[in-house]
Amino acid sequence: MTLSTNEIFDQICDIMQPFNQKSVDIKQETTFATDLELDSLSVMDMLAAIEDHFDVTVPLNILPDLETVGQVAEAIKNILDE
């Protein structure tokens, strides 16, 4: 089953919510940082929940451009790809 980048933002979404402490509205442009205002251990708390759900890994080496939720799931898409 090939998921799209907007049907795996969407779950990347639901996966999101008990860490948007702030209920901002999460959009592709959403950043984790700034928007949510999560810390570094939140945002690896959370990428692990959503390798969990995609039985993936997100390789390290691309975690420093991952700034933005459409980000991620255009990450996870490619992963679901290879």
Second form
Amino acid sequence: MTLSTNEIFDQICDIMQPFNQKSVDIKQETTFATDLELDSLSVMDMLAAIEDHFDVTVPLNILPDLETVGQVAEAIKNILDE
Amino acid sequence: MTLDLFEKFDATLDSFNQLPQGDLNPFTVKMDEVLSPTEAIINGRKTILAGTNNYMGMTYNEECMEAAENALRNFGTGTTGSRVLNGTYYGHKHLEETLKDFYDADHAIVFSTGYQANLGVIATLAGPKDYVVIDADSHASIYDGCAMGNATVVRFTHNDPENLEKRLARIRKKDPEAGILVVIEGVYSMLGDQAPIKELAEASKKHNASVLVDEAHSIGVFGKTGRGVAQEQGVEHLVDFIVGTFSKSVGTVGGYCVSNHPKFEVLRLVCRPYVFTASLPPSVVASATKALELIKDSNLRVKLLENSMRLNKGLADAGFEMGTTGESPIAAIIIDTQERAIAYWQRMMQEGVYVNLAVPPATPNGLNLMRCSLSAAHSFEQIDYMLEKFIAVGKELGVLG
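Having seen the form predicted on its own, I'd like the form predicted in complex with the partner chain now, please.
Complete assembly follows, chain above in first position.
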């Protein structure tokens, strides 16, 4: 079964809840650094949780391009479709 | 209006400018005279050096200095050339032979710095279709080696074999034929913790990945003959590449990689950080060679770890929140804020003790540390003096209750 980007986004939002200490309402354009105020360590832990949930590898090489939750959902979609 | 190329550094510059300028700035401190491996004159004051990674005190070893002097007289101040052109002298080959003997390895290549050794080996070994899998707390030289190469880079949780295995399994499922290089460090420099090499290497071998261990902070310090943590843990047979530096225990500068891989020597032709840089000066190469010979048969590591345990235990007993345990030559206390850490560092300098102010991103977990690296050359009197000052400043700044 292939997941849609929206389904992936919803699942990512669930995974992110423990990291969302400021209880920000997460949208596609929510950014990790500015909106969620996550430090690089928390971002890494969160990405590890996302990798494990979807059973995918998110290479370090693409991280600089991922600033928003929507972009991560899109990247996971692309990796799953490969 | 042309965009100023330096504008991107404004935030860095702003925070730097908030630090006190002049003598008590931790990033511009200058040693006017160096008296020994453990003492220097800074700001006109005799200061104990408690953070130089000079683990064996080799910088002033008489035999090393004599070897360096002889090489300087006989071969000059520098090679003015790359290893593959005019920059390979008798001394460079002799140093590589000494390394092969030291590690009981088939091949050894010397680089001009430890940083370049990691940069060169990682970027060259892992090509476009390969993977590099690194510990999340890796040194900047490992991250930069990844950035320079074309491989896919994957991180695993610090010192977590299960997390590594999961990532390797995922890579293998997708890419059964890919080359994989797993990179770990023997000792992590900030908190002095050792990698569980056996478990990490076994997970790697299970998925047919090669293992590189960076022993920068462990050569000389661990293992029966000072080879590092892989030797200490009895797992050298599981390691494919060992990288290290001459800039800590060996007391000079330079880097190396040793391996038993039958095709290893081809790196001399394809590894750009090896090819396109000047080779080490003859005096440096001579003192490194002598230091390796001395380290092999030395019992200095016993004294070094005694020194470290003395400081670590003293700090822990005084009630500091510790980042280290004393099992490596590192002693670090955790300070709650960066401002207080900077103040701490300045007060220690005024009291005649030079320690390392270690703050993110150089530290793991966002920690602010007062970090010491002990030397076998420290006397117990010097360590007790450091301890006394740590406690006095800790009370003064409210770090100790």
